[in-house]
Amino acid sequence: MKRLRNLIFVLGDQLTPQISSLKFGDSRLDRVLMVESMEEATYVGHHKKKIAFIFSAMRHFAEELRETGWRVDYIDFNHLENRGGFIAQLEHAIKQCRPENLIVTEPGEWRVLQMLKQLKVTILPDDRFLCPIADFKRWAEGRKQLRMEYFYRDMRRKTGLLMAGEKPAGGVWNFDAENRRPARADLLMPRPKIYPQDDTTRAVLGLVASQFGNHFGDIEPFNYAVTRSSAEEAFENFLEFALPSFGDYQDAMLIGEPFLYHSVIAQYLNCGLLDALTVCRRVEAAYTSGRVPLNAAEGYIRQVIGWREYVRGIYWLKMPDYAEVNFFDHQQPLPDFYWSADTDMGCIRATVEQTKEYAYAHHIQRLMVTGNFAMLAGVNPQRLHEWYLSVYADAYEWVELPNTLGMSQYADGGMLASKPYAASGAYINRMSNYCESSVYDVKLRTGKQACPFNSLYWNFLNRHRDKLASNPRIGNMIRTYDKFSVSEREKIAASSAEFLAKIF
């Protein structure tokens, strides 16, 4: 029996066919191993619709693998010689198919490169980001403070992306101000586009059905993309139909609406189906056509070379001590009702709702609605990353962690943000209509009809002045606090007491 060159092993966020491990095989040679593992979908509870949507695109991947020639050995879930788990299916693999050599695409997460480096195994860097691991590492290297501005105005040169010469297009780097309209009911939404299910996506959602039945969210309906040029179609509906307005709108919240202007693209970016550069370009073309403004342009490109590529960068540099940072020492556990959606706070609840319907929220309902929740209250930042990394399809590790510790809970204390995302509900109510389903009145600051979000702002700004008061974005708030009569601070104080006892 001839000796087997190559064995490839492709994880479930890498189902992109120029990934590095299949670049650096040959299809006439080697084969490609890929595997649905109860250990990967079971180490958090994640949501039922996140893992039928990653074995539904793993599996057309292995397809489109199939189709231009690839011998893939795809191991589902109910398959005889499923062991389980990565290491227990490569050791397997290894002892049948004796390759020469184990490869692989280094692993988004700390927790999965641990584990492969318990084999013998070739580990590849992953070139679909635009910052290696090594570049980040240098950008780092002596700055007093990592902040994702300058990261981000590095990343503008270094692609050309909405550039003028030497100048960022516009004349600024940043359109952050102009993008923070509340939306109204009455604006015409678009939708995402939706995708009827096939054979092997309603096999997916029986298994998923059967095997997952006790994890959180509704698997129906289920109208992902799980094919690359699906996955493409998504994304170009919303250059067409979404992105005119994105920038406008892109930190708005309404009641009914859960995509509003967002692209909702994430989970493909994120497994494979989409290449971020690629999409980047697309949108830049579509402002430089004149068919959106620059806000908007510049608004979604941020977030895609800028943000996401820098939490990554945060991610590999700090790991692993970063997953344990809890700067406020918060303990508290997390409520109920981030599961249940059973609670009278009509912004919370309509989150979680849409949470578990779709297995998706946008930024702005991840930070100023559960994330503000959670670190004013004082709940444990590792709890709520392990309720993120659960619920949201698109959550991976390295993109989800550092979301939550460092920019939701400033549980590094400042390393990634340069102040806590603590507010009052008045914010929330300035960008929503989720206070008019409320049964708590967002005016109020104390009392049993007050917005818990306003006591709870205040007595967290007081319980945190020795580590906030010197911070210059939010050291004035607490001497606003500072000036409130005796009689109000001690009715915040009591308000927050009260209103944490009944959830804790």
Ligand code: DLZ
Contents of the next structure:
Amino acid sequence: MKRLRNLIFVLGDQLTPQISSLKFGDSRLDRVLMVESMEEATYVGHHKKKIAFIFSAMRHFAEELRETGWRVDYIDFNHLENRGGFIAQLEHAIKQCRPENLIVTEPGEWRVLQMLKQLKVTILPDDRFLCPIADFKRWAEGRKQLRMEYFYRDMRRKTGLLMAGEKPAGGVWNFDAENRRPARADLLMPRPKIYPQDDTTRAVLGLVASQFGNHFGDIEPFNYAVTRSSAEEAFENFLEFALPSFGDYQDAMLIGEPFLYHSVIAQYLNCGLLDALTVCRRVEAAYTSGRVPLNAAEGYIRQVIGWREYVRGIYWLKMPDYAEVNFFDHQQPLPDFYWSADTDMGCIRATVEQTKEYAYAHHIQRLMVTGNFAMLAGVNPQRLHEWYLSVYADAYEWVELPNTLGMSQYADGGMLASKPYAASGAYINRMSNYCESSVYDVKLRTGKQACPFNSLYWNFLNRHRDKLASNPRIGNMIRTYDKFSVSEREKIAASSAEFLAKIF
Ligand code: DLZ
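Having gone through the form predicted on its own, I am curious about the other one (the form predicted together with the ligand); can you provide its structure?
After this comes the whole thing, all chains and molecules, with the earlier chain placed first.
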């Protein structure tokens, strides 16, 4: 029997026909292998919707490849030859078809890269990202601080996005100061497009309900896009209806409005159904044709070519040590209400309920509600990282880990963020209507009725003053704390201790 030339292994977040491994191969000579893996679905207990989304998108992608002439060995979850994990599956496939070469595009996770290195495999760069890992390493070399803003400006120059010659469109690089408007409940909200389930998705939903019924999250309603064409349509819907107001309201939070003006396309981008540069060019075109304001277009493009590329660079620069950082030495467990939503705090209840239902929350809900609370309460950052990685449909370690440990928990001591994103209840109250549904009073600092974020916030600053006093942005708040009367400081300590004793 003639030996197979290349066996091309395509991972669940590599659903891109132009990915380097497929570009390298030839559909007439080579074979593709894809596998639904128990190990991948359970190394953290992913949300039911996340598993269903990935499996359904993988099955549709296998069909897309077959339609263009590829031979695809798709090992579904119940396949008799399913070996449960990547390495066992690859070893089995190598024995069976004796390929001359095993080809894979570099995975998005350090864990998977280590696994693959056990085999004789050609690993190709993932050129769906705009900044190759080696370029990021060069950019980082010799810099004291790795600030996203400077990286982002280089990416604007490199891509030419929103540039007027050498200068940024509109004369400034960043319009964030304009992007902090609280939303009003009477605004007419756009809605992400709803996609009816097809037979493939229905089969996957049945599989997930039976195999992963004990995982977090609701399986129904499930109406995500699971094909490239529907993901593109979902993005077009965002461009037309939500992007014009995205800038103004991107930090706002409202009960019953999980999506507001957000695109909700990160899960499509991160599994390869959408392409980052194409998305940004469409946003830029919407701005140049006068359909959306510059603050919206710039804010959106910054997330994609700035923040998204930057955190990936940091991940590959700093792993594996980065996974262990714990600057504040926080050791508390994750409170049960991160799974149950059973809490009197309206903001956390709304965010966790929404996370259960949609496997989605936007960046301010993640950063300033669940992330902020965990840091103030002293939750171990690694436990929080596992939670984010499992509950959000867009979460893969390369993007989630630096966002959680660096940005949200300041667990790297300020390498990624210039200050801890710590805030009292006043911030959440300014940006949302959550406090209306809370049994606590956001105006009170201490006592049983006071919003717990308030005493926890001041207690956090005092507890970590040695580590934070020299930070110009936080030091002022510590000096404010120091002006409180002795009895006020005692009340803060008592209120936060009482609350923490209740939840841990
Ligand atoms: C996240 C995930 C899940 C839940 N399941 C699979 C799977 O069954 N098969 C697969 O190829 N990939 C899956 N993934 C995505 C992988 O975990 C992902 O490729 C790594 O996290 C590297 O980014």
